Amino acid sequence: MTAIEATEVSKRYGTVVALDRVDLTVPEGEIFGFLGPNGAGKSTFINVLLDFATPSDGSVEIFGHDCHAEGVAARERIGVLPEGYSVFERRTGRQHIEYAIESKDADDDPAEILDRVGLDPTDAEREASDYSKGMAQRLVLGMALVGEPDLLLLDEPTTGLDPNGAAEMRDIIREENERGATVFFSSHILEQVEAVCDRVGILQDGELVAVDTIEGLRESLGGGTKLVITVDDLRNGTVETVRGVQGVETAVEREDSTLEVTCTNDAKMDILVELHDAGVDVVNFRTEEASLEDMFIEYTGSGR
């Protein structure tokens, strides 16, 4: 079954657009990594999923159930963490996760979620108004877990956790996923999204510019990997002829006489054969696949 189907969704606020005819579909049971750059959207589209902003138009649904029209039959297998929630005013944490399991009428153990969390007895007590911006982070997220939904919406869930505390959300993740959730995660922390998305869509201007695996975002911009090469004097026109190699994609030159080189994989030895003959000796090369973070600046960054 398909856990997100949205089909040419637009959403305008007067003159700006904010969604652009978005079409996605998100299979049951896969981790999705939403990017895009602040303002590209990400958040507009999660409130459609919510139903707290309405397409202008398309539509989107949940396990088949329309997210506008049928609102509260969609939202009853979702588990939230949104950004930016505030907790409630003299409200414990224990408080907190006892409230969504009432809310859901779930028959979940509130010390387990908050261990589970991260979140000892004693912050358990402690009014949640005074947690610091990670542990919040943790309370908001043992909400979403409360009954097992079928699906997390997680907005920039590592938010205010320090490394440790982003390393367990990810298992977390990984472990809801193992039950059998399907994860929606969107952040700007592209390691993260790295770390445990299947897939990637990246959102540009309100437009869904990419949809891919990681592997496949690396094999549509330059066959995968980045050449890294060392030369003894790098000097005026080098990197024009290293350009013109056929098969060059970008050439960008570095500091200590280095060239950056994305390019497809036949190119490689062409680009040293080139470099050889316009009598440039090469001191060393390596290969690198490109981050997630070069996939991104890429499609974001160069208008593509």
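Positions refer to the first chain, counted from 1. Superpose the two forms; the largest set of C-alphas matching within 1.5 Å is the rigid core. These numbers come from a predicted model, not from an experiment. What changes on going to the form predicted in complex with the partner chain:
- When two forms of a protein are overlaid on their rigid core, residues whose CA moves 2 Å or more are considered shifted, and Val280 is one of them between the two forms.
- Core-superposed comparison between the two forms: the C-alpha position of Ala195 differs by less than 2 Å.
- Core-superposed comparison between the two forms: the Cα of Asp232 travels 2 Å or more.
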The other form holds:
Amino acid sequence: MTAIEATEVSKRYGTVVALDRVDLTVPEGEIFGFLGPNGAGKSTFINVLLDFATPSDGSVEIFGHDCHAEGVAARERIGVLPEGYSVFERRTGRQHIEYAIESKDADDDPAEILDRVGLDPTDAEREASDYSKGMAQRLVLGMALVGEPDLLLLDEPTTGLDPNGAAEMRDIIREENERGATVFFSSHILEQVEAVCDRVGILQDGELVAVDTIEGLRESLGGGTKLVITVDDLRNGTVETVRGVQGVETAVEREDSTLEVTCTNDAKMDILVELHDAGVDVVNFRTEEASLEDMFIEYTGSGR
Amino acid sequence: MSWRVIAREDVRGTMLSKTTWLAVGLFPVAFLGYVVAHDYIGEPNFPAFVAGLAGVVGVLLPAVAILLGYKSIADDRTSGRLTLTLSLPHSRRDLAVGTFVSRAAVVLVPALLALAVAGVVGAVRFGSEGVLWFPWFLVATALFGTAFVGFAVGLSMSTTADRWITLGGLGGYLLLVTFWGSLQSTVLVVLHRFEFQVLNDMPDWALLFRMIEPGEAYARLVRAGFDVDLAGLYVAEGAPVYVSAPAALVLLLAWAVVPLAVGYRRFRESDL
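What would you give as the form predicted in complex with the partner chain, now that the form predicted alone is on the page?
Next comes the full complex, and the chain you just saw is listed first.
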């Protein structure tokens, strides 16, 4: 069964196109990372999934239920950590979890859930409106976990969390996935996605520009080699020279006379030869496997 | 039936707010205060006391109902609390119904309790004539309050623009409570080319026009239980059936339901 099935989903606000004919299928059991720079349309897509926004064209289904026409049925089996929420005033953390339990007709133990997301009993009895952003994220993640949902929908889940908290979040995502849940989460932070996702989709200006596994994306990058070259003196035009070499995907200038180049495997030697011909002395060089960040820059064109 | 969950949560949230307590705290003050005041300004019998009490209700209850309802959903929507609620498997209709029921309960329970106490004290002071109809007075009051809660919650669903909500709440009160009668008279006089005589002998349709005002419909309902000097226009000989007590009942229900339905339609069709 398919967890999420989006067919030609478009969303326009006046003349602005927030989503442009997005086709996406997320099968059950997958951890899917939804990547894109801020403003690419990630939240709009999630708002369509939650029926907060009605698509201008196309449709989205969650487990076969149309998100707009059968919104409640679609949301019955999912746990959501939305973006841009605020917690209820004058209600404790524990009461928030209890509300989620009542709403989902579940029988979880609030204490257990709170413990799992890292809120201790003292925090649980405090009013949630006094929480820090990170604690609120934990609390709402707890609300999402109530009722063992079949799909977790997490919009920028690590916002406000310190690195430790982000790691705990990833652990929970893995645990939930092992239990059998599908996980769909959006992020503009690449390492989050790289660390846990089976597949990623990259959204740019409302268009889904790539959907693949991390490995697949690396391959499409021509072997995915990253070359870090240190030269004696980085002159004007050196970067352009490198970009001119066949097989080079991106070339970015870093500090300390260092160049970062992603390229096909065959192009490595050519680059060094080209630099030599241009009269640039190569002091040092090493190769790295391309990270998703390089791919991300590649796809969204935000690095050049 | 998830509107119950929403209603329960909304009652809890609303009850913890200071504004709520200040607003509903006005009920016992005003109603019991009137028991004392009636000694000086009213005839010392129970029906007259109820009629006077209805006058106090007619001014105070709409104000409290609008105050506690007009921002209910709009505030949750702009703050992002609604995002959290609607991430759970609740429909927007559940939200509308739940909020309406909750706010109606928060307004009406203290109002009716305060009225019941005032009624008992009143009966002791002014005699028990017609006291058996007092529950009817409470029912009519509940309907009257519900009409304004429906109006307010409907308003809170129709827009998120703060100034429209404020304008709508204040304007709604002024129009429906304060100026309806003058408006009706003005329209009538203009239509009759400034023959002011028409105000003393209104055509039948104008009676209905006037009774659309919730306070008039409420008075008509109270008059159905107590033979007092209230809503005299509608009980005069030859008054048409559409200004009878059942018609007043229908009008009050319409005031609760129609704004709610209109607000809900707008809410359902908009993006959060």
